[in-house]
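Coming up is one lone chain in structure tokens, specifically the form predicted alone.
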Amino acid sequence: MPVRTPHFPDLLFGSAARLRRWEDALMGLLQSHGYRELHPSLVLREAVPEGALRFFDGDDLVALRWDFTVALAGLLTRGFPEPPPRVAYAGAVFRRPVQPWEAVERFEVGCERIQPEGEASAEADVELARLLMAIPGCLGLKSAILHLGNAALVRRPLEAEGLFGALSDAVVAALSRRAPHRVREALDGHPSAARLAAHAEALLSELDGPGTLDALESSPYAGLLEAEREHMDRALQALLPILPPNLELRVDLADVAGLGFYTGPTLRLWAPGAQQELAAGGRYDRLFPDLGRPWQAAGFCVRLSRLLDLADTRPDLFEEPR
């Protein structure tokens, strides 16, 4: 029998008011930094991704918006000859859940920083990190943890060794489990096994803030990744002096979540006691070129549905609303 609740959650008075308050606060923050709202249609007509909710509109198979990034990319490439630099959004997305307890209808607020081809990206990446650092204060979270990573730290060595397909997926899966011995097992007999295993050891060093970057010096790919290391170091030097007292900053060299999408720096926001990340994003420079536009882009989304669940189960993590 189909299950409708909690896959399509009804929000009662308290949650509905909290959602509206959070959306207003986050969109106000983004607009104060120059981000202008775009609202793509809830219905995707050109791309029907796997995992989306599909239905027929007459004879046409269409899907409900499953992700703002994809929907916005289509809207931007159709509507703008030159990219708008800062875009914000708010609303619902619909995804078939991986886990049975996850909702299909989810609420998000987020932003994208879009740049013409060749424009330096470092300043934009730091701008997004600064914005994400302000999110816990907007939501009334008493404390939070911000993880900084970089997808290129994994992607570039794999590509340099010519690892693709199932073998590459096995290495990424082992890193996602934080299990360097699994990396060695997956690569047993491969010519690059020793080098990639040593790199995995470096990536999985203890999270201890800026000092974690020093672990990359022991990697066989230290020279290959020098630009990424310098980029992360500059970002840390810019962010640490303005770190809010309720926010802990961690460097996560082995962040492989979304590796098929992200191409550079990644950002993830957690709260103590939360079982899932509350906000996530990063640089994805392949999206617009795949759609025929030479634009670079980065962004993040705040997963308000997870925050509503957290506020229900752990109200002690939030300040009382004013």
Second form
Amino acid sequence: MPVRTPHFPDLLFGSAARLRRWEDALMGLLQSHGYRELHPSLVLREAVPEGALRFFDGDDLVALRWDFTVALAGLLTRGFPEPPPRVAYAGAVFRRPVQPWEAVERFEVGCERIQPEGEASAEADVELARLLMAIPGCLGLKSAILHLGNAALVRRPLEAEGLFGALSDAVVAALSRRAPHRVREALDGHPSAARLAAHAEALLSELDGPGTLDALESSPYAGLLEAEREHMDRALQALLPILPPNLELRVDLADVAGLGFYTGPTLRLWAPGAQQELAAGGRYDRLFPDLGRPWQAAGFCVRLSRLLDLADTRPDLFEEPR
Amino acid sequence: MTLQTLLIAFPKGRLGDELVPKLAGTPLALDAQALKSRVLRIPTATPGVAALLLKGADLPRYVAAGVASLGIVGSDTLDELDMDLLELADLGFGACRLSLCAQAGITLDALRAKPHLRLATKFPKATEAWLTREGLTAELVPLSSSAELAPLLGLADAIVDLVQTGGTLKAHGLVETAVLGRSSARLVAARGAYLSEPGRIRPLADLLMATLR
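Next up, the form predicted in complex with its partner chain. The previous block was the form predicted alone.
Shown next: the complete complex, the earlier chain at its head.
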């Protein structure tokens, strides 16, 4: 018998009711904005990815759905010659946790905005950010913080310097740890070490409101990243006037979580005192082209399991349900 | 929102012995009476901020889980555990080397030539990474303390361990034959606490950096 058993959460009455209430509220919000529900199979048809929860069906190794985005992408590319512009989903995903105490089964609600190749994406990015801004109110979160980032702020300088593979991964891991000294260690002896270290310092120097974008001026790649900066600036100008009360907007230049997947703007939702982000998303324009479709995509998912845990441990962060 | 006491995880042992005097007289000085007791949660000179005294090997887990918002731990421990936490600064103190150590007279080439090399260590991850870089294979003997005895008593051909002054090695007739890496104290933060409450955590982190660097 295994000593360590994976953590599959069972929900008792209060949590089960809360999960259904939140799922209904979030899917209602998404549907009211034109997002139509898709429900991909629980069992993956594609090759079993690393991190998926695997099991045997007779002699066949199969895996449970480990992420909605990949499962939806398969369903969409098989089922549609042209992309449906707005899709939503709700349900469970199953994946091996990073920390041993995290659950294997997690409940999520999310959405995806898909566009034909070449269509301007700025409007779609702002649309997703506006939707995410409405979510704390839907869930009864008294206060929340929305982090705006952009994966290209790290991706483009690394690509411009010809950094790929293990060295690129080491720099990204160091940035994810917010450890500029580790960036310098990883790049020791590399011709672009001084430039990339200075860029890392600029990205890590602030974690605050719109003024954070000024930190990019001290980066050696400020010119290269002019378009990304303008994109973030425009997004902030569109979002700040409609910021709901009790929602704070922060610019997080060093957001590299999921950098292998995200290609542009990123969104993360936090609550004060939360140990983990409560929703996450961004632009991932390489997903559909890799599957043979010239479509662009961005989306986010709300991590209901983490919200349920937070509601149990910090009920003071939530309004009483009406 | 309820403002809970902020906890900072401090290491016990060698690193803690260096750390505690550095905090004396600062807003994060540890309560002297509590330090003399067996209590592991110690008030600091700042109300609402307390210290947890933890073994280095456990400390990153407390921070990664968000129990403690900040912590100080050796980079050797961080590299071995690879937990999901932020590493805000290299504090510089507690500097030591992670070294391959063998009995005097045994060279690195002699160890390389062994058909079946056995290394005793409590740093298997760093040792495996070094072996891969060097193109070597070895059997690792996991030990959690007193590794210096292993080569003397025939449990292993050599050890991979932290060396600060070299005094313990010398006392056991061992010498460093290769340096695998360097370690020093690092300021770490819980990802959630730092990113969701930077206004609360960052001033404390800045204070620790200003005091300890």
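Numbering follows the first chain given and starts at 1. Take the two forms, find the largest set of C-alpha atoms that superpose within 1.5 Å, and that set is the rigid core. Note that the structure is a prediction, hence the values are computed from the model and not measured.
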Could you check whether the CA atom of D290 moves 2 Å or more between these two forms, using the rigid core for the fit? no
Superposing on the rigid core, I want to see if G260 changes position between these two forms - specifically a Cα shift of 2 Å or more. no
Would the C-alpha of G273 be classed as shifted by 2 Å or more between these two forms after rigid-core alignment? no
Using a rigid core fit, what is the CA shift at G58 between these two forms, in angstrom? 4.3
